[in-house]
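One chain follows as structure tokens, the form predicted on its own.
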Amino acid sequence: MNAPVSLKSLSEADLMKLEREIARQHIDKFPYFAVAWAFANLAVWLSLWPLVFTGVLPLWAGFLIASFNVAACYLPSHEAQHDIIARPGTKLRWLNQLVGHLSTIPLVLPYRVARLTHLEHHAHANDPALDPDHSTHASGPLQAIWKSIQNRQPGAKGGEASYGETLQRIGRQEVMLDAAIYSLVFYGTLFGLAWSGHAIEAALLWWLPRHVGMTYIQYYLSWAPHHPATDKGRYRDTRSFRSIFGNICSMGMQYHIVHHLHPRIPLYRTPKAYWQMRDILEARGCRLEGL
């Protein structure tokens, strides 16, 4: 679909004027279901413990809810890194934080270092200097998730890894004690459970779906949205496009072009918002590829 003439004749300001009121439209709108997410979510995964343990839930069905909860674990701290549960000095700041920082325990992600590499990557998205996601674009599908399992394997530099360098660019190394303390639970977790004779029980519940979680959420927040990561600019770095397994399989990253352009729009209205400005960013020469 094109772009309406009545809106290709409009300025840049009159086309940026619309959008805005567009956008104002779903800012400071408060994201109910990624709350109840974070804390559900967590729960279920914290609960596979016992149940798996006591035989109540075979290890292999385990395993499946385990891999679902740490690939689901990430966007409700995504909504806290923007801040959009809560801002700075809100009554409710303490509810954006605790999410932050509860709901990517399963992934081993510690929120202030996700927070402050996500940022940088917003600020610098496909810049192969700056951006610390640059890393898991790849030429296609498969090689992108190929790339991702290479990212975290010993002596790899890209990925979670580039994490350290970034946080000293911007000065922030303190925060890297954060994700040491994460890696020593984690690590120590894993140690004691396969030294009482549990190790089966440990990969299935926790170190395998880490990486097939992290490969889930790297190929959709990541690689999907900004392939093939060459534009730069707010208008050109990101896009939509149509995944075969819907939007909600998708992350809801079908639509990140709005994320991007507005970070403040919770990510279940970003949809409506797509919809309501597809015209405008068509006029202003965004990827709308499939959408």
Contents of the next structure:
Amino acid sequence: MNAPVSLKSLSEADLMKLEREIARQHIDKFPYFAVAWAFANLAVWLSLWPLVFTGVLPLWAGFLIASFNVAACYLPSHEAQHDIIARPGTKLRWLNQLVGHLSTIPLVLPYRVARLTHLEHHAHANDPALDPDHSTHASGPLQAIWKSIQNRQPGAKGGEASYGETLQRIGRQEVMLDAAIYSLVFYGTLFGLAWSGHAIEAALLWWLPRHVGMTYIQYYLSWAPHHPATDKGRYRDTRSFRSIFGNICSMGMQYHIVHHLHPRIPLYRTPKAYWQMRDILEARGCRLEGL
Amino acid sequence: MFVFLGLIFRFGPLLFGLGFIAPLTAQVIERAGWSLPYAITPLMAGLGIGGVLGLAAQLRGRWI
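Okay, that one was the form predicted on its own. Can I see the form predicted together with the partner chain too?
Then the entire complex follows, led off by the chain already shown.
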């Protein structure tokens, strides 16, 4: 579908005005679901441990649920990273920060690391030198999964290593201590459980689910919405796409283009904002692929 | 403190091999009921496998 002729004839300033008017309808809406999701998801993951250890829940079921929990834990933090739950200085700011810090515990991703590197991703999307997520880019879906696994190897230059480089570049190297503490607690817990006779439970409730979840997150949040990640600029560095698994299973990323244009629109409102903006995005020459 | 932390992370793969893969392998062997030759205990097998895999990852900079 092509953008209406009337929109194509509009000036840059008029297009921007229309786009912002739509965005304003969706900004500052409290994301109740994301907040409930953050706490419920963490509670379910924590409850798996006693349920599996007491034999109430079989380990295979615990593994499947834990993998889901890890894959689902990033997005509430992502809302917090963009101050969508509450802006600095507002009454519910504590809730924004609490969600940010707690929700990514299963992923072993400190909030400050996630937030600072993610904002750099927004500022430099698809820039090979400055985008901390650029290492996830690959030529196709299977290559993206393989790349995600490769980025987690001890000597990898992408993944966590590029996050460290980014923090150093922006002068926030002290935040790397958060990552070190999270890693020490994570591996200390794994080692402690393993040497006390619970290695298989530790592997299937945290270690392997974390790898599964991280692969899923990097595929849908980083690779798919930016692929092929060659263009830069506000209207070209991301795209809309149609996932064969739908919008929910692709973690709402079909409409990621709206998020990059207006990061303070809550995730649950990006589909509506997208369909309202679609003609404007078409007129802008955005990559609207199959949606 | 930071020197100690640096050492831990520098030898991460080897520590992971001995600290996690070793007991994991031993417990998988025990739970599967496999019997090992030459009076090798599950923990000895685990330490061998975890140690070798961890050392290889340490030297190569990659697990796979």
